[in-house]
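Presented below, as structure tokens, is a lone chain in the form predicted alone.
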Amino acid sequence: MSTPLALSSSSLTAPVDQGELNGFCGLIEAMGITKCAQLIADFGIADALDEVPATAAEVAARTGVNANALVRVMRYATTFGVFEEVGAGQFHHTVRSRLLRSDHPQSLRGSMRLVGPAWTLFGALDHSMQTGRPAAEAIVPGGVWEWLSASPNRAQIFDEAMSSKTRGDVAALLSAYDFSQFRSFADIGGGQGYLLRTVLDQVPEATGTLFDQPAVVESARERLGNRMSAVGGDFFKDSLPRAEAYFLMQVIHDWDDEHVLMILRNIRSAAPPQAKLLLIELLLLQNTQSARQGYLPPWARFMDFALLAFSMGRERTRSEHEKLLDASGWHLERVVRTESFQWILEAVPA
């Protein structure tokens, strides 16, 4: 009979100081912080508070919410930098609360609103732990895309979140990379075309094509300028436009390796010999690299975890991206760091 492994009381059951206990409570509180910020985004609280400080009751009257509930929400929000409490029960904007306004050029309101629908998916992550499959499949057999299409409101929130995320990153992309070297762009899976529109504003001699699902493209048409065209289709199998530069922003992280190779090979088939592919993605970094720019914990690791809820996709390391590019007819030339969480992986036809 084997002897049970003796456990060291000094290492496993030693008392923990109060500071560590309090710090661990922050992990529990994170749920409340996220939900509080989502409520502010959903009910347009930041939009309703202008540059003149106002009480929660005044903001409640503007938004139709309950004043007693709102004062508790706004008061709690001040503890993590959303709003500032000034005067006698009045609240004023902070940098963070302004990011939850719809009219801010780098608005993250859409991303914050996605927390509501995502809450349901995160609640099913037990399914992922047991099967390795997306949590969304436990809710809808067809997975996240069927789950989104089943609700126009959910789909709209998702589209807003994707556009919100792009707006927050575009300034960093423009300052990190010289797009003026190209005269034609194709944004594959580009959603509402915000990235493409912004780049074309910076490169007035260029033209661009937005490629996405037919319904997405149709909803984006009214926002397109006279140097942009839109094509609806399936980027796994349909013919893609020719261009000097291809954007693929936060697309391949939604898919497993098999589907990523299909996308990359399809772009390679359409690309002229001198074209460049610009993968705009997060990168999973080693522990020693993870504290770059003070982002702790690394956003890529959170997103890699979150994708368990949504899809069979994942975040990848540089070498994992490089292997997929090599296998699909591309050669990774360089990786460009930006001031946002995004990296630009520049590839050319092999």
Ligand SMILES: C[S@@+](CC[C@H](N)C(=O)[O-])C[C@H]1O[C@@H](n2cnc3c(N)ncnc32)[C@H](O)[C@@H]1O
The other form holds:
Amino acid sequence: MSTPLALSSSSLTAPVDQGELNGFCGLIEAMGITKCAQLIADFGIADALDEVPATAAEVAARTGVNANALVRVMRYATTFGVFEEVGAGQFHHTVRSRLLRSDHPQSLRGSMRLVGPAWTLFGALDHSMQTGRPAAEAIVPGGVWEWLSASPNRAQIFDEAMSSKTRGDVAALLSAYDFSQFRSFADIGGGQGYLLRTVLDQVPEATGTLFDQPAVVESARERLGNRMSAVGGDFFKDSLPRAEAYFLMQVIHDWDDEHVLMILRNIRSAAPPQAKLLLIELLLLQNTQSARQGYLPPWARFMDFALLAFSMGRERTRSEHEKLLDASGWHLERVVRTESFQWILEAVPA
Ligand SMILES: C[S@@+](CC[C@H](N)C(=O)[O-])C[C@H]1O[C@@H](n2cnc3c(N)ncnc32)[C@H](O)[C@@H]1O
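And the form predicted together with the named molecule, for comparison with the form predicted alone?
Next comes the full complex, and the chain you just saw is listed first.
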């Protein structure tokens, strides 16, 4: 039988070796990695480098940034795999730097650009620590959605980040789930409609309705495919489209339980009896072991932390999702793992 470890003050203050001290610096440096990658995304640095290696001065001339700053940014970026420095101060693309290009089919540039607004929100996290309320409320009383809609530039960065995130996930969703069983889809809080468009490309007989806030839907309108329609409204109170399958991707993680129940009940009242609800969310797993390579913590833990800054939402476990579904007239039938960080929780009317 093991005895509880009694920590004496000497074990609390025992010296650690130099390796631990050096490793600890990684916790401080993480901010530099993120900020550096965001600068590269924001200033279009990866877009300005083509297949021919170029010096930082050449890339600076193409992008209008300061050459002395850029060489330091690019050199630092090479240490975490974004660009590679080849001979004579010239930089070359790597897999990671290509993912920061706008024209890459799996581009994550939009997701990285969201670090800019998130940086501002993280700066107000003291407010969350003291009150448990979103940091965004310390910036704008109406919270994150009001803060985003107050600035077209910020709103555009956010919407593009959502499309970028979905672009990174969509192949994994398509290979994990058979969407061809449905003839109509509604994507509730579907942002720019990237998921819906991609699924409709795979299911040529189906039609789809994008539902989101009016301004978001307006900005998505020109990208709608010909089997897609769009409805602007409020998913808490407006009536929702009728469809065989409902997507709700990374929407309920933005809200506390009370608001989640309102959304789920509203979809339930619109849904025909045979409909399916597909919640696409991260899942908090009980163990905190990372499924990712190296030292990185699980993405769902990071997102759960980040949501403190954005909203009253949070990431949830499978059983927390199940309880919310049960309480709103849905029954969780199965949970499908995908190769991305997303899971598909399939629910049917109870
Ligand atoms: C985290 S984003 C997810 C977007 C998209 N489903 C995706 O995964 O890419 C949440 C979405 O909910 C929408 N939203 C927030 N409040 C809403 C409301 N009251 N009514 C309708 N949509 C809303 C936002 O505009 C945003 O597009």
